[in-house]
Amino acid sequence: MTRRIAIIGCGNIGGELAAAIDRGVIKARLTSLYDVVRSKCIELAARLSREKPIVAESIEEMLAAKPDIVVEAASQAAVREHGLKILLAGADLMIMSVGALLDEELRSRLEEASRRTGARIHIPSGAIGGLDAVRALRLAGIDKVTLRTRKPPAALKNAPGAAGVKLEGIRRPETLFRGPASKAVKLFPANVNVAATLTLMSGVEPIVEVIADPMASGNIHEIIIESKASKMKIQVINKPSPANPKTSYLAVLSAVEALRSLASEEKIPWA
């Protein structure tokens, strides 16, 4: 059975997912697109060569197309505003703006809706790797998680956490934030969704450092996991997405792969 996909957010990641469906990389049918800036959806739909999706004017119109999976590729606000409606409609929800899930009240409501309808919540690995090992270490008990994120200043300049900081022309790394993940995802909502993913997978709220580094060749995430079984260090040096320097290219690819796997009828785990 061909899975029916709807996408919220017609920016970088939403556009890449739509293109992957259009090319047949993701074997699914794109039923509808939605964005608060409707012109983005119209432009995206015009670039697709296969069956044209509905450009929905509301979430209700998007859900009327009966998608099996809705991908949120817009913002934390979109998760808060639309996540519950999607799950209660019986559609699975793939969340890219994972930082929204550090709101415990919201996460609890989404989890309850998932249990009630059987619709599932999916979280791609995003711009980091090693999450299978993080989940395994959780069984033994994780004591501390540290995430150090370095990005070129241009990728951070519009973040609320960089307000009032002059990043143009800095010559050395400057730490913009050090503190809990729950605060980091609010101050840098487009930059540290990996902090939320680590929180959910480890069961421990990471200490997050956000560094503007003019010498960084890409978006760099350094993760340290201290557990009763081992101490693990992971470093991922990502190239920025060609379309948006705030987003790591790996985050885009992980979204495509996660949706490809969800839509696939094949059961071979490495296919």
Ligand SMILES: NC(=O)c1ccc[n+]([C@@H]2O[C@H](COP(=O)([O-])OP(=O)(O)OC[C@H]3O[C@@H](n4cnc5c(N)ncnc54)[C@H](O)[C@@H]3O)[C@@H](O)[C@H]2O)c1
Second form
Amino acid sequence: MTRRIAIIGCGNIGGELAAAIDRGVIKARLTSLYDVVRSKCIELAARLSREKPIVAESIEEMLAAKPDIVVEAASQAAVREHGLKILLAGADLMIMSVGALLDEELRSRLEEASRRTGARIHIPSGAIGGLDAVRALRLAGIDKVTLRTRKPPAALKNAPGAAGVKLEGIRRPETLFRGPASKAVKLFPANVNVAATLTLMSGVEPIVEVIADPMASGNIHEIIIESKASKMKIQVINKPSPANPKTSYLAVLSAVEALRSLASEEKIPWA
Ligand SMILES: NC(=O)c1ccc[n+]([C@@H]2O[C@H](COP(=O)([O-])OP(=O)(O)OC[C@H]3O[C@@H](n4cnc5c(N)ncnc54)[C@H](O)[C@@H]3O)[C@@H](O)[C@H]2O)c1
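Taking the form predicted alone as the starting point, write out the structure of the form predicted together with the named molecule.
Let us now look at the entire complex, which starts with that chain.
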């Protein structure tokens, strides 16, 4: 059965997902698009060569097209505003702005809606990897998680956590933040979604460090997981995605792969 997909957010990630459906990389139907900036969806729909999706004026109109899976590729605000309605409508929800889920009240409302309707919540691995191992280590007991994120100053522009810092004047690495993930996702909402993903998957709130580094060759995440079974160190040196330097290219690929896999009817994991 061909899965029906709707996308919230017609920017960088949303645009790549729509293009991947259009090219047949993701075998699914794109039913509808929604963005607060409607012109972005109109431009995106115009670039697609196969069936044109509905450009919805509201979430209700988007849901009226009966999607099986709604992808949030917009912002933490979009998860807060629309997440519950989507799950209550019975559609699965793939969340990119994972930082929103560190709000415990929102998370428990979404969990309850998912359990009530059977609609699933999906979180792609985003700009990092190794979450399967993190889940496995959790069974043995994880003691500590540390995340050090190093980005070129331009990628941290407009973050509340960089307010008052002259980013363009930084000549050597400068630590902008050190503290718990729940605080990091509020101060750097477009930069450390991976801190939220690690919190949810490890069950331990990581200590997060955010460094503006003019010498950084990309968006670099260094993760240390200390557990009863292993000490795991992961370093991911990401190229920024061409359309949005705040978002790593790997995060875009991870969204495409997660949706491809969800929509696929293949029974073989490497197919
Ligand atoms: N999970 C991860 O590891 C990871 C990695 C990178 C990016 N992200 C997150 O994914 C999201 C999308 O990233 P992107 O690079 O495509 O961003 P982008 O800025 O290129 O596109 C976002 C689009 O969403 C729209 N939008 C914002 N708020 C909205 C709302 N409330 N309702 C409807 N539309 C709204 C914007 O107008 C914009 O067109 C961001 O929140 C980003 O922080 C997550």
